[in-house]
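Quick heads-up: it's one chain on its own, the form predicted on its own, in structure tokens.
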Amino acid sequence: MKTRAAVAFAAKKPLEIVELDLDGPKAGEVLVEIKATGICHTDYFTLSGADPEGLFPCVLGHEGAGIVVDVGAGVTSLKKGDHVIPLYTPECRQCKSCLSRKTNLCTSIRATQGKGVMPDGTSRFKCDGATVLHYMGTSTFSNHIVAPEIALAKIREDAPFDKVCYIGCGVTTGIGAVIWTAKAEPGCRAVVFGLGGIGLNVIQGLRMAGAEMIVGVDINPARKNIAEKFGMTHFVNPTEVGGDIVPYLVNLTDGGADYTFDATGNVTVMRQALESCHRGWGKSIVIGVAPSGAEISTRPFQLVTGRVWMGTAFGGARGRTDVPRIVDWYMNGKINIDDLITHKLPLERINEGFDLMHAGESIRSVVEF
């Protein structure tokens, strides 16, 4: 069949809107019509050439929602007409990682997913007969995709695609980092570095968890008002703090925060986040993706004295299990997504969405097909 897609033919080049050939689903696979997709910084990270796993040409996009069009042989959990969110972190429920209940990092298709192909080692996309690769197993910048059954979360049919597509990454990553990774408790004190699409959802997660103090740190003063709307209690602009921000935050949080979250991808900020934790029990969660080759460092004393440095992927959420629950939270008014969708664009203007993100003018731009 034919499908329209925004294709990254090379790094550092604008996406091109083209018509692709898309093969149908094979055994264990599902054909999905994507209705809406968010534009995430991770997509730009790959497009910029900084992603060590970036491969071209490919169809980017990993934050989508749509409707099942067809299923391949052996698919039992989905049928035509089901509404779904593609998962870049699948959940097979059978591999060692899934069965351990200690991680959400399913390993069943990781090897092929990282190579831009389906589990059988081939791509379903072609352009003029030449192979175009998949991205993160999702490729939601295409109007139609083929994805493994285990990489699709079935959701309720009354949920709006243009809102819940954001749950495919940003919402789940931010809220999940609080709920499932940090396991923040009522009355805690927390600091969130970076008030973009991820950081605001971290703040939202902390509010849900009952945090007593939520400090937002960002060099963009325009983020203050919306962060307060999502639950931030204190705003700190590092450019307005005289000297080192770490002692300032330690003093503000009465000895250091119980939890800190880096949503910037900046390794210097990651160190500041760790060192802003409370001695003896503070946890610092790394969410942001750093450039290829970047390394983090701190004095061993920071860890010996009880601080914990940990990372999270997809907020620790188990996709097929937890994503439908988060959709329910949105539909029941427990979380706010509407105010985070600041721009909507047709596919033809997808590159404008990246421009808005770089300029700091958007929280999340959504492309509707």
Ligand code: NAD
Second form
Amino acid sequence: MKTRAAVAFAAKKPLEIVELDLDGPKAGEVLVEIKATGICHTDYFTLSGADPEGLFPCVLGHEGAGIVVDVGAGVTSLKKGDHVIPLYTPECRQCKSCLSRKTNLCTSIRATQGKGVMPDGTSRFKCDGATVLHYMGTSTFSNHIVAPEIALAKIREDAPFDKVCYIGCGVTTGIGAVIWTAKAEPGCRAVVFGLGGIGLNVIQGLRMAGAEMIVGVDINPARKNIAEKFGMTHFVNPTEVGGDIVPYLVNLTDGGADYTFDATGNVTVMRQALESCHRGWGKSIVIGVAPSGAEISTRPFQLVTGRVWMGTAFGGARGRTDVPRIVDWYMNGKINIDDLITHKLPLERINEGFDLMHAGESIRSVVEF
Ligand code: NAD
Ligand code: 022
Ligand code: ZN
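The structure above corresponds to the form predicted on its own; please provide the structure of the form predicted in complex with nicotinamide-adenine-dinucleotide (NAD).
What follows is the entire complex, opening with the chain shown before.
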């Protein structure tokens, strides 16, 4: 079939809207009509050429929602008409990782997904006869995609695509980091570094978990008002503190936070987050993705004295199990997504979405097909 997509033909070039050929789903695969997609940092990271694993030409996008159009042989968990969210972290429920119950990083299709192909080693996309690669197994910047059955979460049919697409990455990552990675408990004190599309979801996850003190740290003063709306109790702008922010935060939290979160991707901030944790039990969760080749450092004393440094991918969520629950939380009014979607664009203007992200003007831009 034919479909319309924003294609990354090469690094550093704007996306081009073109008509692609899309092959139907093979065994274990599903054809999905994407209705809406968010624009997230990793898409730009790859487009910029800074991602050493980036491959071109490809169809970027990993934060979508849509409807099943057709299923391949052997597909049992989905049927035509089902509403779905594509998962860049699949859940096969059979690999060593899924069976361990200790991680959400399913390994069953990791190798082919990273190479931009389906599990059989080929791509379903073509442009004028030439192969165009998939991206993160999702490629939600295309109006139609083929994805493995294990990389699709079935969601309720009354959920609006233009909002729940954000659960495909940002919402789940931020809220999941609190609930599944940190396992924050009622009454805890937390510090969140970076109040963007991820950090604001960390904040609403902390509010849900019953945190007593939620400190937000950002160099952009415009983030204060929206963060307060999502549950932040104290705002700190590092440029106004002057000097080292760590003792300032340790003092503010009466000895250090129970949980800190890096949602900036800056390795200096990651160190500040670890060192703002409470001696003996503080946990610091790295969410931000740092530039390739970057390294983190601290004195071993920080860890010997009982602080824990950990990271999270997709908030530790098991996609097919947990994503439908988060959609329910949204539909039941437990979480706010609407106020984080600051811009909506048609596919033709998708490149403007990247500009808004870099200017710090948007929290999330959503493209509707
Ligand atoms: P964003 O640009 O919307 O927000 C980042 C915020 O950090 C901005 O408000 C910015 O002003 C602030 N900031 C920058 N430098 C700072 C500093 N030195 N101190 C304090 N604040 C600072 O980005 P986002 O969409 O929220 O994503 C944040 C990070 O999370 C990115 O690195 C992204 O790649 C990563 N991410 C990780 C996962 C995962 O699974 N681990 C998933 C999604 C996103
Ligand atoms: C999403 N991310 C950042 C912004 N939006 C993001 C990027 C990378 C990961 C998670 C979220 C990530 C963490 C750990 C891994 N990835 C490796 C997982 C593994 O090896 O099992 C990651 C993922 C997918 C891809 C690359 C890296 C890919 O499909 N190319 C989950
Ligand atoms: Zn993302």
